[in-house]
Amino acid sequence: MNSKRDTSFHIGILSAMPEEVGHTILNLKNVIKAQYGDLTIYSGEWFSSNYLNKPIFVTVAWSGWGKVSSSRAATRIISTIYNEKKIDFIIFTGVAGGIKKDLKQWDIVIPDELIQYDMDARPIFERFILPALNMDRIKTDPKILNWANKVVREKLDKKELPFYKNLYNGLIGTGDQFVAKKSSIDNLKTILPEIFAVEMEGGAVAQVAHQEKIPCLIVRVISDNADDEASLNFNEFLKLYQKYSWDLIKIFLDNLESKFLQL
């Protein structure tokens, strides 16, 4: 029996942009590459001292912006087999625009639920309902959410995450638009007063993972306040974030727990 197959995790890491993946690929060993049209998927091994030098298999890609591109990439990653091991868990990470009052750049939002706020199939379905699921919100598994909160808070409390600030849980909205106007924010607050942040991929990836029955975690870092200065702030932030995005990803790879992955 292949002991490597029996004991190793295979984790999918997906972002919209290469800056959000950061230095992840550079930290993997024995990397191989697969090409699907214009989508490149990298698979390799991460060695952590927490796992007695047994590698964690990691598959990484960036999808491009938007729900269609991220759904396509998520499906490809979930279908990836590396060293005879299927994907156990997918993490989508990257930046988002803050909506909730007092959210600042470098705050981390791990959503307890996600909504596709531009989904509207009325009058056949109520607004926001995803017809394939007959639900409007996709909830993060509580065990995964508690685990993610725990490992991130430990690092924040120890001041081991440079630049990163506070950790929040809340509703994240996904839509195929870059929110950069105060009027758009005001509209979102009216229809979804509890919304924390907006982005363009997380809700779609969560839907794919839900339908494929793959455990999933969405992690967002606030890059701007989704207002009239969002475009400028976003571009400036992204250059710096590229240097530190791996620090956040590494936390999850170093602290995997089989109990919530059901392995």
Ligand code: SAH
The other form holds:
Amino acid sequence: MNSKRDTSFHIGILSAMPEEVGHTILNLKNVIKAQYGDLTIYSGEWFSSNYLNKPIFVTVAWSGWGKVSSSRAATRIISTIYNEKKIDFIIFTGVAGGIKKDLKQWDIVIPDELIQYDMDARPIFERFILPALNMDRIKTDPKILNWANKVVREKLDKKELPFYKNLYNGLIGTGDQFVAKKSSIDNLKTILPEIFAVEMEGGAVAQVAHQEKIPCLIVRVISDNADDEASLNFNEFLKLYQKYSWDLIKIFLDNLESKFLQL
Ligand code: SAH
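After the form predicted alone, can we look at the form predicted in complex with the named molecule?
What follows is the whole complex; the chain from before opens it.
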């Protein structure tokens, strides 16, 4: 199917930490670097066995934690041109704290919606409303969500993704806070009962992509349960995750479909 591909893709891969980018850069050819202050952006070519010999252009960076750093890096990635090709699609991958009962380490959460739970411009706007957009939740494009679910599920079913467990869709909450207390979880559940997981960048990157009109996918792997043990579990998990983060990123790069990217 993909071997008939006659367009070039240029995909942006963003994470908060180098461990979340993992081996991605090592797997690219002809890598060039661009430096913007303290941010390094790497661009190169991924030769996937699925696309004969036509490479995918990939631009990768890690931003540091939080909404400001990730928004800044997302904007830099979206503005990167490689081999005269603009970015078609940005994917943010990284780890998150599970809030929904039964979520475990190595479960994958692909949000159908993201909310910046610490945005509060009351009384001018209702709680959570992003003033620039006059809306509170940023939805993942259903075409992208279905595609991402399909390609990940296929790999999980074939047991070709060691370590990774179950795939979920749900609401992800983004805020400038490492959630590591029962009282913080209880508070989040009170204000947003349907919340699945928390992290510190996804909602911001989704907002940038929305405003820049660039297709976007956020993918999170559960590293901890946002409770008193979160910090410990998180740090142990991250050491292992850095070996396997590329396996997840690769699924998306190997199964691109031009139809949802509207190329
Ligand atoms: N455990 C570290 C802090 C991790 S910061 C320490 O103690 O120093 C958290 C990073 O992982 C962010 O990039 C965020 O997106 C993600 N994350 C994972 N678990 C999280 C949680 N429980 N709350 C918020 N962000 C979390």
